[in-house]
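Take a look at this single chain in structure tokens; it is the form predicted alone.
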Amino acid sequence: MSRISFQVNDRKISAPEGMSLLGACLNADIHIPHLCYMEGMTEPPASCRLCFVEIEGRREPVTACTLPVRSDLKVRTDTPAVRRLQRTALRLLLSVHHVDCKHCIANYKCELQRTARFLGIGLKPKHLDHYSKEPEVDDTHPHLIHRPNRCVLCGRCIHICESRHGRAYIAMARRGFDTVLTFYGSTDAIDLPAPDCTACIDVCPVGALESKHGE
């Protein structure tokens, strides 16, 4: 596959044709905040709204995960406008996130923690109402425990489940602030992936999924 060279922050980098700008930057050790992107995604959902960048010639910032690389790209990942958008997006995510790092399995390896440090904001933003979902813990799945108020609805679990098993056993339900993960309402272990499949747990960036069967 041919490679394309382009410019990011006054630095020339290259990437395979067809790769997303976000993937190319991450491979070149240029960090862009992100939660919903995973390598290998053909259609990233761009749901977290954290990976904004500025492109010369475009009036508005764009999401780097949805933009294929081109040879004429001139990209800025760190402008004041980009940082404002990223901080706003993170604060909105935190306004619906139950921050309890001490008791979370993702503590010290959480992508929200990392992103907050990178953007220089606290995990408990002021001047924003906090919205919680019910129930606090969803244990209706035969093998998984889901914590809706940790979940950032990134879709990584759905992507990896479909990749591993040929179909996704997890989906999104409802809309807006009421959006939650759903397991199709199944409480029957028949036809589900084996209990020792932890793929969705492993890719969760915030510890919203846990196994009922231990490690």
Given for the second form:
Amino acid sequence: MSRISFQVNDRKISAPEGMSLLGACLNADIHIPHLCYMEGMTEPPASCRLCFVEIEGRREPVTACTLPVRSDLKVRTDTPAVRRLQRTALRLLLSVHHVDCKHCIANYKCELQRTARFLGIGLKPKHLDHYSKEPEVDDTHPHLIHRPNRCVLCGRCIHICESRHGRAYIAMARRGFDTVLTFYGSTDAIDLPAPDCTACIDVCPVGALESKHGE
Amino acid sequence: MSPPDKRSRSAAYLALQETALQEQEEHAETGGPVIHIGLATCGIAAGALETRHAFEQVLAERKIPARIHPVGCLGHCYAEPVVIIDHPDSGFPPIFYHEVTPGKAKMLARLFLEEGDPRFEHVYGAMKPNDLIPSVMEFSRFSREHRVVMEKCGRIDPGDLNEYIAEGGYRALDAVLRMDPGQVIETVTASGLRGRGGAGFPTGLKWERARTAFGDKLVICNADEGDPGAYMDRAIIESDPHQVLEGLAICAHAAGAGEGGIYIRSEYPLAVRIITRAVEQARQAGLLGKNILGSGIDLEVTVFQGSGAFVCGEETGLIQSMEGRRGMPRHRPPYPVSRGFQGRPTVINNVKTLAYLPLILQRGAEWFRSLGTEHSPGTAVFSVVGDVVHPGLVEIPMGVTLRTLIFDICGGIPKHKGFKAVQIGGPSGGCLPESFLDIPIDFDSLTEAGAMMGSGGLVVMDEATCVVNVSRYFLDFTQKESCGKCTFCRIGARHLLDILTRITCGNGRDGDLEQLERLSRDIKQGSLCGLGRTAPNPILTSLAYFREEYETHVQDGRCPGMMCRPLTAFYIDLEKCARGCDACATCCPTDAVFTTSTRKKGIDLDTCVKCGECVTACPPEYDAVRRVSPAHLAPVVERPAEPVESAADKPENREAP
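I would like to compare: after the form predicted alone, may I see the structure of the form predicted together with its partner chain?
Entire complex below, previous chain first.
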């Protein structure tokens, strides 16, 4: 497959044809904050709205995960407009996040912590009220403990479940602000294809999913 | 393209046309009066079914040889239920009657149909110019409109395919089927038709892209109309479904699709029924299905019901929903014309866009271009609602000003109140003040003003409206209807709503307005789909044009429109209150009205829920109940420690029936 080279922040990088700009930048060690994107995704959900970049010739910042690489691209990943959108998105996510890092399994490896450090903002956003969902813990699943107030609804768990088992055993339910993960009410382990599969836990960027059976 | 002459019509079409014309002739030969009743959802809601029943009863009882002709919606919501009586033997032209209750229906059947007395006091107008009765065309609500896409609405029976064919229906399709698809697209491109779903994308260009795309193609009619206060797509489907189907078939031929779908919301049960029946009729008549009109071209059409998510009106959300998934929009590109339903190239057009097609193909691109403006040719259909005298569906050429639409055509603001604002384009549109009344209505001017054409909802607001509260209402709607996928829309819209709710409750804080602006701007830029990208429009426009109103809410706790309940209070003007009158006290649901020591009335502000019942109850000659904002301006009247005996409390009055 042919490689395409293009310019990011005054650097020339190259990537295979058909790759997304986000994937190419990450491969070249140019960090762009992201939560919902995973390597190898053909159609990223583009739902976390963090991976904004500015492309020369475009009026507004665009998401890097949805943009295939092209040779004429001139990309900037750190303009004020990009940072403003990224910071707002992260603040919004944090305004519904139960910040209690000390007791969280994702502490030190959490994408939210990492992104907040990268963007230089605190974990408790000012000027925004904080909202919590009820219940705090959803433990209806036979193997999983889900914490909606940690979840960022990136959809990685759904994506990995579908690619591992042919169909997703996790989905999103309800609408708007009340959107939560659901397990289709599968409380019985017999409904599940592989009881020892922990793919969803492994890909969760924030520790919203935990195994009931310990590490 | 010149109108097709008779030679160019197919044998199959000519046969259908003959049957249709024969049926018309039979009706004409039978003679007798015809009663046209508007039986679309709007008419039914106003009681048209009861009206029809009343007519049926009287006709049967008194053996009057009249025919009831169910029609769709004429668009005159203020006049529903609408009945047009065509009684040729009486010597009168067809007469338009408004608000025909069952009682009125029985009276008209007896006096007009039997005795030939049209009851002038109930006549709204005649449908044709004549010497006896003023014609409806003398009213600007009728004469200033220019009906193109709604030409047949309210005149034909939506359940009768023959009536549509007799009016020249499916003639355009017949001609198109023997044209090269490229030629069809050329005509549509030349006409300058832009998508009527809201964004105004050139229809011809969309089709061209679909035609050149590779794969098994599909066309879909988007009838998932969901804006609050917008109902023109429903009215068109309920009044003239075959015109939409014909448009869909034309679109399918141009794009090279063998399959079509109609995505309609299930909250429109009557429209679903009518379009499903229309598809069946067309299939049986050979207008859909295999080998349409003997042309060798196939088109299978299925009706798909949406399940009530507003966001499924967005085309990628609609596709997800049709595929059986959660209705969540995805990133575009790829656009549906290159990758849509099940990965196939999919053309999605709005109901109105499709309904224009038979007319454009029949009358030519030049004719369409002669209407409207250069960049927005054709007409626009608006559902004008809110504080106007004559609400309803209005079809006007593009380029007419808002002032003409609201004041000249729809009769202006009722009750001698002043105009305050107009919300165009529903929850995605903007709130425009009086200074914008003279801008022409077209895609580009409205977008420039910060509003948008949207699907055509237009809410007029009088001076007693609080724009903050209106913004809150629309945000509440979009916030609930967000699919929850992307961060900005899911969480951002909730924060916006929360700030607006706070302001309307009198708990606004310093910096709230700046926060609203900042957040709105980011949501607009950062959201994934059109819903999120347009959701802050009501806030951004109202903040731009009515900022002082927001400021008075936050700084003075005052609501100039007197709409925000926590910021207002009721009191009774003791100068005007009549001694011994109990009108307000008896209607108060919380017993907040008490009798003062002077036997006048006072309102206990702690118990009052500010429902406004007392304002309605107070006799106009006293007009003593006042509403003020901020709430602390209401004079405090002490409730007497001992209840003063009022007229209603006296035993002899209590017994009164």
